[in-house]
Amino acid sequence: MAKTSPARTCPVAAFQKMISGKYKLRIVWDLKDGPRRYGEIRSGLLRGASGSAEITPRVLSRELKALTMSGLIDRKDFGEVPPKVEYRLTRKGKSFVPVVAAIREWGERNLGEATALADAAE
């Protein structure tokens, strides 16, 4: 009787699922410079977000939890009152930063012109 191997997940599909969401890449990018607290991450997401709605606390918490579950970031609770929690990249998260940098560079090269043309058309 032949053994059946478990279905392998496509690495691209698995990667896409891991980073799906509006803010995950930006959170990882902000954490590349070191640990940040919740409020600092939220402020970082609001930088350069002209015309977009503010991120709600619920959505940010969900994104942070998903990144923690995927092993890209680590949550450190200091057990203080008022609560003090820091988020930092794990080794896996740090290995992901060059990927985000490549996406950012591609965007600067290829999307900057499209944005300028769209702005000129208005």
The other form holds:
There are 2 protein chains.
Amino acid sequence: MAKTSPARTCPVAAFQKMISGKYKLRIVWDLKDGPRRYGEIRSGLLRGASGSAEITPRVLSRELKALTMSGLIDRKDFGEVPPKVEYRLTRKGKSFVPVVAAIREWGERNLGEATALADAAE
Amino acid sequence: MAKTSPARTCPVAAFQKMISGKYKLRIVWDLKDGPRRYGEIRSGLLRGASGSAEITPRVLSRELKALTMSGLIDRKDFGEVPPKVEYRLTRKGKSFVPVVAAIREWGERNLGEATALADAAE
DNA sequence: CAGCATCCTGCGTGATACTG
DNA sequence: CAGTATCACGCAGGATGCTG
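Now that the form predicted alone has been shown, please provide the structure of the form predicted in complex with the DNA.
After this comes the whole thing, all chains and molecules, with the earlier chain placed first.
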């Protein structure tokens, strides 16, 4: 047991906590294309399968704040008059993108459609 | 944006749903080393930072069932007398291991300690 | 040993309304 | 525009006790 983390909060547990919430991963993914404003993120985050309802500001605000505190994203507030705030990935956030990409890739391949078809003969 | 508009339940959303819960990822990770019995999984899944309390059967049972229905793991029930049940990764589950590995790797590197130190000069 | 049945609680998510 | 304040609710997750 030289390098076997001493019961430290499992990396996966920390990860789960960090991306807990329904939108954090999607926000990070959205931000990978560059900085986005609050409203843009909001417009891009539609709820339900129909994709009609928008996330409530309360929730988005929380997610954004959590991501900021996790150090994944950075909040940039431009002066005041007509409020303008941009969110962008930090270096850490950028390093996280490939992980999300891996998740998406796997998800697209395994959750897209043929979900539980060839799982019987395992 | 030619191919980025399906609006289909985002892969990440599906992923989040699939691994929702505090133990699913850990269970999958545990199972990567081979089949495990119910009790073994339970013993390996300790709660809290102290790692003393064990997961309650109700919860473990749910997680296991969910993972089975997701097609990530497979339940093998040996006869009856003294109940013996083994859980193992399905092909799909195995294909998912690398993703979890990526998550762990990233987590160990970014959540281990130096969490929010060099996030200012981004 | 490997669960299931019941009860209880905190928190994540949403609706709605208001502000600098 | 970019949030905050309040209220409400469903559900994950834990505590206990029981069973085949």
